[in-house]
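As structure tokens, one chain now follows by itself in the form predicted on its own.
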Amino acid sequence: MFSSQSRFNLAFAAALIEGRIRPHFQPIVSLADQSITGFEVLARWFDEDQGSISPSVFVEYADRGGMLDDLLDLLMREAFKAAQQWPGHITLAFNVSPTQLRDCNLATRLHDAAIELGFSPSNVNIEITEASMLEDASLSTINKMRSLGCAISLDDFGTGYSSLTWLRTLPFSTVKIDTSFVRAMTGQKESRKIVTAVVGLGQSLGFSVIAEGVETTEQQELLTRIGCSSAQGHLFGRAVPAAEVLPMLAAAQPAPQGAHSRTRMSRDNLTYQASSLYQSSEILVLFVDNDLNIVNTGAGLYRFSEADPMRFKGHHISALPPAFAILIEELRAMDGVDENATASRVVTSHANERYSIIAQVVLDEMKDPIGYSIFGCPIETSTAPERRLYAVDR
């Protein structure tokens, strides 16, 4: 299609000029009673020649053309303007790359646009998915969005190298359950458990859970009785143009007031959440009380030691690697100590097995401390995700 990355960059500038590459929206609902909250902000580019152009085509050449800034400027105008005609809370989601992040003026070109176009920075969520690529430069401007009040996802999790090391060193506020997940629960146990166990995680470490890929009313209802929050994907509707919004919004229920709060927990769908983080092999779970003894184990904690969990349970923390206590003790030595604060470690394994672990104190309901929950999961060591910025609905 394009024979050089030259002919790319002409025909890229001219239709980003000419106003053939334009922004989309896919909408992210609660499923607690199918409001629209905001949206996904995707890229589609028409040309009168060669018809629709896929993203995971130009997305590829603009990025090594250096225009991906050129394309997040219009996208993020566009639909800054867009919005001046919809209701005030909805959110707009911008994904963006490891490079683009390392511009230090990104964050000022973000705030300027949105002030002059009457939307607030704070409705803005950055997902971000290549965590591992980031530096410090990258560091520093996430750091001024969050001045901003913009939201940090992490998005795609469970695959490549989003892992619990990214949820504890950046400042994520949500966290977007990767397809292949979604789409096999409803058929196979173990994804099933998976996205049990990250919700169950999500919501244990203060974080929002966003189901990427729902296509069916089963799937729907799985999450709903999970306690998943929201969702997005084909059964809520694809990305649309932004003259196609309103009736869209319109179609769906008013989003009532506190529409990002969490969804409200049965006893038996805490109880379901639980069990399946203690079930699942993948994720390593403890709870130790305020003594340092260990109380419960999950599965997991057999492919980190490779012996029975439950020869743990009664023993002191000091059974497992010194990591372990050393995580407690930071959040014992931490001052006001709240049910959100956390430890983190890179601890390895009986098997050489790098795992990343979070420490996190567990509260009753007179705020006073419990005991502590440990949540840990294997470091990711394949390839990078395939990217997929602006690339397609979920």
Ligand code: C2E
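Here the structure is a predicted model, which is why all the values come from computation and not from measurement. Positions refer to the first chain, counted from 1. C-alpha atoms forming the largest set that superposes within 1.5 Å between two forms make up the rigid core. First, how it differs from the form predicted together with the ligand.
- Residue 67: CA moves less than 2 Å between the two forms after rigid-core fitting.
- Residue 12: CA moves less than 2 Å between the two forms after rigid-core fitting.
- After superposition on the rigid core, the Cα atom of residue 200 is displaced by less than 2 Å between the two forms.
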The other form holds:
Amino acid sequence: MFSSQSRFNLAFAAALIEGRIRPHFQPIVSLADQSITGFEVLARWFDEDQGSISPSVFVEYADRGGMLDDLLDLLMREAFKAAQQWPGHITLAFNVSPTQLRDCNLATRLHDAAIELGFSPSNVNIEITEASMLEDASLSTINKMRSLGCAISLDDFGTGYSSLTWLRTLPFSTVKIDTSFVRAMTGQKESRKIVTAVVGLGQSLGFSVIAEGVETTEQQELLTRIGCSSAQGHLFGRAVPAAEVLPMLAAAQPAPQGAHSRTRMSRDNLTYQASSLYQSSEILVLFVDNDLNIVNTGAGLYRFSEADPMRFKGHHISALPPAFAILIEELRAMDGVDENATASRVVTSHANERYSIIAQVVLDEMKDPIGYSIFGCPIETSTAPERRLYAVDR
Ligand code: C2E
Ligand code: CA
Ligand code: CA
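Now show the form predicted together with the ligand, given that the preceding structure was the form predicted on its own.
The next block holds the full complex; its first chain is the one shown before.
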């Protein structure tokens, strides 16, 4: 596109001075209520002859010509100035190349520009790619930016080296899952599992996850079910000039929330809650896979079977009284897969206690059945009204 690096340098320098390169702002939204939490600042070059030139064309040239610092300075100043009109909670994310990160003055330049133009450094997000982490010099710049209050995001996660060690050792506050995963996720189980795992890691290690390139409501719904906190993509808005940000903010009023979504539990909390059920000596909990093999059992199976619950793991459900297998046959006989469908029975334990057991299908994020949950509790220890209820049932 450009005949030589020196021609590019001249054209780029002129465009910067003449104001033909401007920041555009792409919204980043919270998936919980679709409110805009911030914007990624993306460079746009408008050329009289060539029209709008994409950063994917010019960033590499500008990097080779050592001109990305001039670009970043311009984008930062214009963005911070524009943000003076915006609500104070709005964050701004800037892309920084691995070359730029080698310069340890970058952190102070960024911090000073924010302070001078009244933008809080803690609302600044620096997006870096995995390639940056291969160099020691970058690490000290990253740490300096952190100490000055800026947040660090790992951009395009999944396209580079994707070492999980980096997620653990580096001070990321956000991981941005690359478009390619988001695109593949609705059709490919493997991509879905990877996105789910990264979201789970984020909840355990304390970073937030932004899914990039979200274009369809199907992707949005799946990400919400997985527990991903934020998203960016054409579904929520393209990158717009500064003048269009306030109207965009006004149009994106948070969606009204039901009591249920406000109290949505994290995956970790759900896991803790489920594991407390598994530890109960009173409640019978079993998970069997689609082939009816027992994958997991809780401590409550001891009281029911008077045998070590671990003994049943990996065995077919027929190792338990026939009522268990019958329950699942009843569920399977129901039309289609309904996550709310249940089958229940009364079964007698090894010690002649009567148990009420109930089975339900377990679906993954794509509503594919992955097995069955069975819960049970001894009727004898239930309350008087429950006893009456079961007496009638029999
Ligand atoms: P990126 O950091 O991954 O930025 C996201 C890119 O995806 C942007 O392309 C954005 O317009 C595009 N995008 C956003 N939502 C969607 C979507 O739903 N579908 C599709 N198909 N694309 C979407 P853009 O603006 O062309 O930027 C390309 C890349 O150039 C950026 O990728 C970033 O790596 C780089 N870049 C952009 N501005 C700057 C800058 O100021 N400095 C540096 N160093 N790099 C920049
Ligand atoms: Ca980016
Ligand atoms: Ca990206």
